[in-house]
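The data below hold one chain only, encoded as C-alpha cells and taken in the form predicted alone.
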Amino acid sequence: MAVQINPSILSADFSRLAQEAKAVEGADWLHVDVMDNHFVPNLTLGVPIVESLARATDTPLDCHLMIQDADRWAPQYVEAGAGSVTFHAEAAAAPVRLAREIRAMGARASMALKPATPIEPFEDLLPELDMLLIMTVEPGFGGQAFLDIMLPKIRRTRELISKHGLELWLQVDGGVSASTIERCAEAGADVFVAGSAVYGASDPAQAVRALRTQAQAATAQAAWACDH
C-alpha cells in the first residue's frame, strides 16, 4: 500500500496561500479544511478560495468539508477543482447518493467520521467510497493533541476494508506528527493529514519527506500490510 502525505493548509499562512501550496509540492495532496461555523465552531474558507488554490498549484486538492448540508454543497467543491471531496457522515442526509454524485463528476468520494461515530454502521456502504477519514481529534481546530483512543477504530476500519477486499484509502487527520504517524500506520492508515507538523517546520517540504519515510517504515512492519 502506498503511503500518502497530505499537508493541511489550515496550518499555513492564509495571507500567502499560493506560496504555501508551492512549499509542499512534493506532497501527494493538499488538504483543504472547509468549516462553516455551524457543523464545527470555526469558520475557514469556501468555494472561491478552493478555485484559486486549484489554479495556483499542481498538487491535487483534498477538500475536507466540515459543514452542514453536505449533500447540497459537496458537488460545488468538485466544480471548484477538488480532486477528492470528503463529507461527514454526520452531515450527509444521503451518503450513498452523494458519494455517487461526487464520483460521477470525476472526483474521489470520501466520508469522514468524528471520534465518537463508530465505523460499523457504515460497513455496507464502504464500496461506494474511495477513501474513509477517521478523525483523530474533534474537528474544528488545528493544532490539537492526537487521540490515542482512535487507534482501535483505525484497526477495525482496516479489518473491514480487508474483509471486503476493497481498494479503499484510510486517512487520518488530527495531531498527526513525527511522534504519532508510526502508530497510525501500524494501525492501518495509509493517508496522513499533517498540519502544524509540516507548516510549523522550517522546511515544510523536508517535513513531508520525513513523515513519509516514517510512515513507510512503520507500514512495512505492520501486520495488516504484510497480510494485504
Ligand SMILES: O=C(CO)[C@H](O)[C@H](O)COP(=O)(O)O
Second form
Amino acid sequence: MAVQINPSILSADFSRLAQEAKAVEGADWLHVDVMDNHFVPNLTLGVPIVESLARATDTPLDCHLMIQDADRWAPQYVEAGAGSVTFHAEAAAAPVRLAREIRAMGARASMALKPATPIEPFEDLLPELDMLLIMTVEPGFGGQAFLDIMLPKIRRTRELISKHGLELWLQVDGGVSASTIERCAEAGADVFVAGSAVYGASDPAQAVRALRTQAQAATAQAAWACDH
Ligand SMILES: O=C(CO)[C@H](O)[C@H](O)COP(=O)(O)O
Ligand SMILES: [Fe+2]
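To complete the pair, please output the form predicted together with the ligand; the form predicted alone was given just before.
Next comes the full complex, this chain leading.
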C-alpha cells in the first residue's frame, strides 16, 4: 500500500478550521483529535464540529477519539461524517462489537494503543480492524517529542500483520516529523499523522508532500516492505 500522510488539525487555528482543512487538500485524510478532558487531560472538539468539517472539505476525516465511553460515542462520529473512526483500546468496553458496528455503518474501524499498552493481547482482534494506531507520544497534546521506545512495538505489529496476511493499515501519531518519519516507515508504519510538522510549516501543503516523499523513500528501503 502507498504511504499516507494525515495532517492533524490539533495544530491548526481552530478559529479558521475550514480554511485550515483546505490548506492541506492533497493529504490522504484529515486527522481530527477528539479529547474529552477525562481520557486525556485536554479538551478539543466534538460531534457538531466534525459534522461541519465534513461539509467543509473533500478530504476524508480520520477521527481519533481520545474519550471515555468510546462504545457509546464512536458511532456518532460515523454519523457525523467521519470516514475512519479510531477508538482507544483502553476506553472501549467491547472493542470487537464496536469495530463491527463502525464497519456496519460504512466507516473504517480503527483501534489505538497508548504507549504503555502492548499489542500482543490484541493479536486475535486484528482481523476486525481496518487500522491500528500506535501512539508515539502520550495522548493529549500536540507538539510533544517522538517516543523512540515505541519503534519495537511498531516492528512487532508489522510482523503480526504480515504473519496473518492482513490488509490492516498501521498508523503512527505523535511527534512525527521530517526527523522521525523515516524511522517509523522503516519499522513498519504506513499511515503517518503529523500536526505541528504540517501546520507549523510556512506551507502546510508542501510539508505534506515533503513528508510523503521521505516516507516513500524509507518504505522502499524497508525490509518489511521488500518482502511483499
Ligand atoms: O493525537 C494526538 C495527540 O494526542 C495528535 O494527533 C498528535 O499529537 C499530533 O500532533 P504532533 O504531530 O504535533 O505530535
Ligand atoms: Fe491523534
